[in-house]
Amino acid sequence: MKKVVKFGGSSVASADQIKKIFDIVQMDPARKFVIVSAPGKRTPDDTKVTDLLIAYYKAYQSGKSVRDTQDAIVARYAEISEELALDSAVMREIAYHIHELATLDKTDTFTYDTFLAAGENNCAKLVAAFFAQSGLDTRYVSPKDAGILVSEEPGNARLLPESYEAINYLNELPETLIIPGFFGVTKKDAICTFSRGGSDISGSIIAAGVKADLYENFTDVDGIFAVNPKIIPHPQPIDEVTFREMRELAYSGFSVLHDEALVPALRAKIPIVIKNTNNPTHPGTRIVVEHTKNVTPVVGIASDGGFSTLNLSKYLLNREVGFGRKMLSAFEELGVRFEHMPTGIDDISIIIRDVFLGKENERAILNKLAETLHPDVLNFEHQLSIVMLVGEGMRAHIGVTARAAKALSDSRVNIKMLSQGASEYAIMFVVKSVDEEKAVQALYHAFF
């Protein structure tokens, strides 16, 4: 058995938490590959190291004093180092690296990524030092030395296919390996990060590269629940979920695992287990290729806000060849990605995340489409949410959509749009953002 284990920000937030992850790794010799995030919050009102690094970068770019943010970041690591009684050389190296960030080229495309990656990178060095001091044969391995070669896309790096062969050599190293998550290096040796929360992606990449038998993702909850516990107190836990179901749930608001982290593990057919650092004996939630148990129609309900729709209507639209291509080309030219595209015979709606839209792009899209397509109706609608009903068991059950629609109707929630793919394991409802929580509650009580 060969396992890759990843520990999130809450799992490395303090010395006590790092002692827990040492115990978890030590208790199972199969846990040879350890991926760590940057230190997260110790208390609800605390600040994550990554957020401190963002503040540090902004101060540096604007020419303001960086002393306070430098001191705050170094202090976080120093507190952990002191409580772990580490050799002072480790902390000197970390402090030097933090201060050196303020000498980077402000105009370099990858400088921001280099700032952010410092959180994971220094945490991995600290964790490796503690593991070694505690008697475990341990080695810190940088993403470059691990073979994590990525595309030149700052903040949104993608693994280059040739990386997997390079990563496989890690199997030849005898020690327990501590690898920082969240970033890789380009062919020109520039540090380039995955999207925020990308340490999950790093863990999945390493698991696929070393051909692991299991990828364990440790966080601060006992697995995944059928719905957000902030909306439904004490919701039903999920014992098992497929990669397809989890991809939909993660995309639609389940923050326990980055949705892009599923892809490398899925392609390599490596199961993932979501476990709790603070309760490591709990079985957690297993993410598998195919269900091994009897399935209910709905396994989970996710929701997310911050969406807008572009609504376009034109009489006899269906007779115009190339209409859809012309419409989407406006988005492509502006670099705006869309999420869903429900259609009717004379209508097309495009659902976009607000974070990718912006007022300038919105005006540019409207002007472009008005000029090229001459629609009868063209407008944006804002303050929308999506609510996703997910479960592969839907395919074998009649009436799931009707049951969901009735639950929403009974709760006085208006469905702005509804969409279901041909695979029949996810139904998307678009509702007004003010109705999001009410919609989730209605659907949960209808199916659970």
Ligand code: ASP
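What you are looking at is a predicted structure, and each value in this text was computed from that prediction instead of being measured. Each form is matched to the other, and the largest set of C-alpha atoms that superpose within 1.5 Å is called the rigid core. Numbering follows the first chain given and starts at 1. First, how it differs from the form predicted together with aspartic acid.
- Annotation note: for the two-part rigid motion between the two forms, residue 68 and residue 227 are assigned to opposite parts based on which superposition fits each C-alpha better.
- Fitting C-alpha atoms of each rigid part between the two forms shows the smaller part swung round by 8° relative to the larger.
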Contents of the next structure:
Amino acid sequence: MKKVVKFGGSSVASADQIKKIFDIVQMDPARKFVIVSAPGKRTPDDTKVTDLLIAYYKAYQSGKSVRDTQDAIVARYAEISEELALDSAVMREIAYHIHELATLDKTDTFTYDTFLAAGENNCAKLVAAFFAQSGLDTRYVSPKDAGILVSEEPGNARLLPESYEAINYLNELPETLIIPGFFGVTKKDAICTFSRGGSDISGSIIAAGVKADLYENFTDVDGIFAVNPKIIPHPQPIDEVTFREMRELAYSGFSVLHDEALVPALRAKIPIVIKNTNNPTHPGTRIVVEHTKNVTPVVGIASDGGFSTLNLSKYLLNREVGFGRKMLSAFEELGVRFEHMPTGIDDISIIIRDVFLGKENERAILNKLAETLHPDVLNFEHQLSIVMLVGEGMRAHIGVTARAAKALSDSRVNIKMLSQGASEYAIMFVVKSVDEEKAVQALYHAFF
Ligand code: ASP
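Having seen the form predicted on its own, can you show the form predicted together with aspartic acid?
Shown next: the complete complex, the earlier chain at its head.
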């Protein structure tokens, strides 16, 4: 049995948390590959080290004094290091690295990423020092030495597929390996980070590369729930969910795991388990390729706001060849991506996330479509939410949509649009954002 374990920011936020992760790793010899985030929040109003590093970078770029941010970052590590009674050489090296950032070339495309990556990198060094001091045969391995080669896309790196062979070499090392998450190196040796929350991706990549049996992702919750606990207090926990179901849930609001982190583990068919550093004996939620037991038609309900639709109607639209292509090209030309496209005989709606829209894009899209397609009706509608009913089990059940629609109508929620893909593991309802919570509550009570 071989396990990759990833500890998120809250699991390395303080000396006490780091002692917990040591116990977790030591308790199970299969936990040989350890990925760590940067120290996160200790209390809800605390600041993550990564956010302090962003402030540090901004001060440096704008020529302001970097003293306060440097001190705040060094103080976070120093406090942990002191409480763990680490050799002072460890902290001297960390402080040196933090200060050294303010000598980097301000014009270099990868300088921002190098600042950010320092959070994880120094944390991994500190954790490795503590594990070694506590008697575990440990080695810090940089992402470069681990073979994590990435594309040259600052803040949004993608793994180069040839990395996997190099990562597999980690199996040859006898020690427990501590690897910083969140970043890799480009072919030209520049540090390049994944998107925010990207240590989850690093863990999944290492799991696929070393061909682990399990990827354990430790966070500060006992796994995931069937619905957002802010909408339904104490909802039903999910003990098993498939990768496909998880993707649907993550897409529409479940934020426990970075959605890009699912791909490497899924391709390598490695199950993931979400566990709690503060309650490690809890079994957590397993993300699996196929369900191992009988499932209910719906495993979870997710929702997310911030959507708009472009609605277009034209009489006899169905007879015009190339209409859809012309319509979508207006979006493509502006680099605006779309999320869904429900259609009727004479109408098409395009659902877009507001963050990719903006007044100027809207005007340009409306002008272009009016000019090229001569529609009867053309408008944007805003303040919409999607509510997603997710479960592979719905394929084998008749009446899931009927039950959902009845629950929504009983709660006086108007369904603006409705769509279910041919794969039948999710049904999407578009509702007005003011109705989002009401819709989720109605659906939860209908299915759980
Ligand atoms: N420290 C990074 C962030 O805050 C990456 C991570 O925690 O996964 O986004």
